[in-house]
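So this first bit is one chain, no partners, the form predicted alone, shown in structure tokens.
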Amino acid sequence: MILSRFARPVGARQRSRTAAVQTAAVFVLACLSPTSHAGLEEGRVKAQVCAACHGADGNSVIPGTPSLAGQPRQFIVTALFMFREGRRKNDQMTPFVEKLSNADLNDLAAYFSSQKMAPPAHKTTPERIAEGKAITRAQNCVACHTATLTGQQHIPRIASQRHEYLLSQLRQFRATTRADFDGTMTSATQALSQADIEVLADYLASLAAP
């Protein structure tokens, strides 16, 4: 077998990914350290430019745009960092985030994480809820996203997230077209069928805050 001159052994790729994850983790922990000067007021002011898409309080009313209200602070910092560093790309987000400082990321995360989740806009049937619960148990989603599916640390809240956004992100993870912080979601979604993804999105989008 002839290898491309650009190819690297699997071990080297794994080490490179591990190093990237460690670097990002160190950055996020630094942002969240007790010496950080993030403030709700600073975040509120800086978040005004985000309101057109994500809502003034982080509760999006645009179908394909995620809600940020009540997301774990560390997750928001991590997501913004990945956009800024080019590990995630989006036509709307990338031009905005690439100009943000570390302090901006921390302030925005402090503000949005403190906002209250709105009641879910999406409704589904009891049958779909039962199916969705079964899938989250079978795939052990609660191990990372917590029993209430509201997230923790760098793991996002998926309960009451926008239905269309959940569908698109799960499909992208399964197709390996969306960047994954540590590869967990890419791996987890490989066992899901397209029907499973539709059920999960339907179920998760209908969940209210505990």
Contents of the next structure:
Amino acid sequence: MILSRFARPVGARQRSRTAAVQTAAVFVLACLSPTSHAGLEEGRVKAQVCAACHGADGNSVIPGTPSLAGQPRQFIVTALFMFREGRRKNDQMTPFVEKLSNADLNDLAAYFSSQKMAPPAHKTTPERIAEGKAITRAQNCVACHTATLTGQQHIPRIASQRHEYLLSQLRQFRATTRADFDGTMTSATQALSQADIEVLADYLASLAAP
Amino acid sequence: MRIHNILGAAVLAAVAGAVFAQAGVTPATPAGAPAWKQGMAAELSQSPLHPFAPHLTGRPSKDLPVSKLRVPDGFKIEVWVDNVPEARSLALGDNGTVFVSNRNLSNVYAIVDNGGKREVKTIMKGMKSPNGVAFDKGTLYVAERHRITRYDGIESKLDNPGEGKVVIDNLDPNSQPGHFWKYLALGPDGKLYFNIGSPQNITMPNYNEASIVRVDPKTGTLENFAQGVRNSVGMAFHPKTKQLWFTEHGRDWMGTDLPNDELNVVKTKGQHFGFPYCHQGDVLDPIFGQHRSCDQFTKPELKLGAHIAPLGMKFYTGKMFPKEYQNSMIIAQHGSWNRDPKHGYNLIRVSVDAKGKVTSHPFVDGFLENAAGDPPMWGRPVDVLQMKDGSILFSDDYNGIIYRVSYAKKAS
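Just the form predicted alone so far, so send over the form predicted in complex with the partner chain.
The complete assembly is shown below, putting the previous chain first.
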């Protein structure tokens, strides 16, 4: 597999290096008072191993790999937690979370949530946009993912996410094979047809942040 | 696990559709509506309301506005321990161990107090929604979605509890979505009382669902104790009358002020509390209530507020709190998501006077910061535990924190 060079757990060497840089970061952090920034600098350092797949600033350029930039912090922690506990599984992703502590998850989330999401790489037609928009209203996607579809709390940003990733996740939710923290998302996709899913992925991937 | 749930949902939705078709009414959402919005009234179809979820790693109390918590005069509130991710139900061991359960996560924790320094041990992992915990004569009982197990002599083997012995099994035969995590209460008769909730939001339960049942741990025999209970995640026996009082969550998607969640009491085994026909004792369900009257069912002792989500409760029998607290109930309210503005996210005290009059009083407030906010709160109370010194603990699953409330007469 092409990505096998990445497929090793975050080893002891990696962790002691991050620990050293962390000590330096503590000083920087002390100057950043609001708690919303807590962990951001530690996170930046810890995120170096994620860059190859998710992009240094959390904007992925790999088709099936999700962007993390601008994702709500609580969602990132939830997703990492699910991978670490083995409730969500992925051959590429799982090895990178197995050894992370709760503090690591929170620092990584602080970093990626503070990164700016890049403009969408995907384009579609105005008809598709109108169609997609209508489904997100009719099926209440906007209730949870917010009116701009940029997510909130434990609910992810789906606007401007990678097209192939959206397609595969929606198909998996509908097939009940994508791990789902509280079951609502699996439930939400049960009323979608395969055609709806194609429209949604097309629309969402092209949707820029407001 | 999820997989079965959802297949169940599809089957159930089909069944619900058949029920609607027979009654000749058009459901507000079509048959096959996703479980999370099942039963949504047509005028709410564009509602921005959504469920909240706990912070799965927990949040340290030092980052939270704990100083905003308010208690009545003379009381004190403090953080007892943090870093207990998704702390749910509480039980107290004879030697002072505090057992803590999970609902979305899969652990049971034991908290040991080593002279003021509290240690959180994860004693069980990989369980299926182990929301119910109860302690009796050295034994810890744990209720998962599908079974109840016992751990005898648990306090002497916290580091290696071993496999539990099954008390009762097959409690979740359909593995369907719905209210199937359990609350456990130990009865004065030594039996274990717990809820088997309703599938989805508002559907016709089967003979075993939407009920409170009890099992004798000696024999494993299961009996129905109360019916028509949508979901109860808090129950306790009155110290004098020995009757079972319980909190109950009403249905969603009927609007901001309907229906009220309830506080009930079981006076006779087998009483029916109304679900899915009648809500809050006096409101017929738009679909299931069509051929019923609310007079057919037992009414609540108290209406607590719509969607306020009352959870764990205990009768206060300690020596520390003022006289009027004796034998009154302390109830944790998780707070609303299915209404705007939000309310709850607090603890109340409910007293019953000699004439049987039931009254609610504020007890702990301050988690609700902005009733119009999203999220509106920074913490969510779940269960209550009385300690040997008469103080009480309560859990907050949103942050994984346990708080202590104590009382000291003011030196005047």
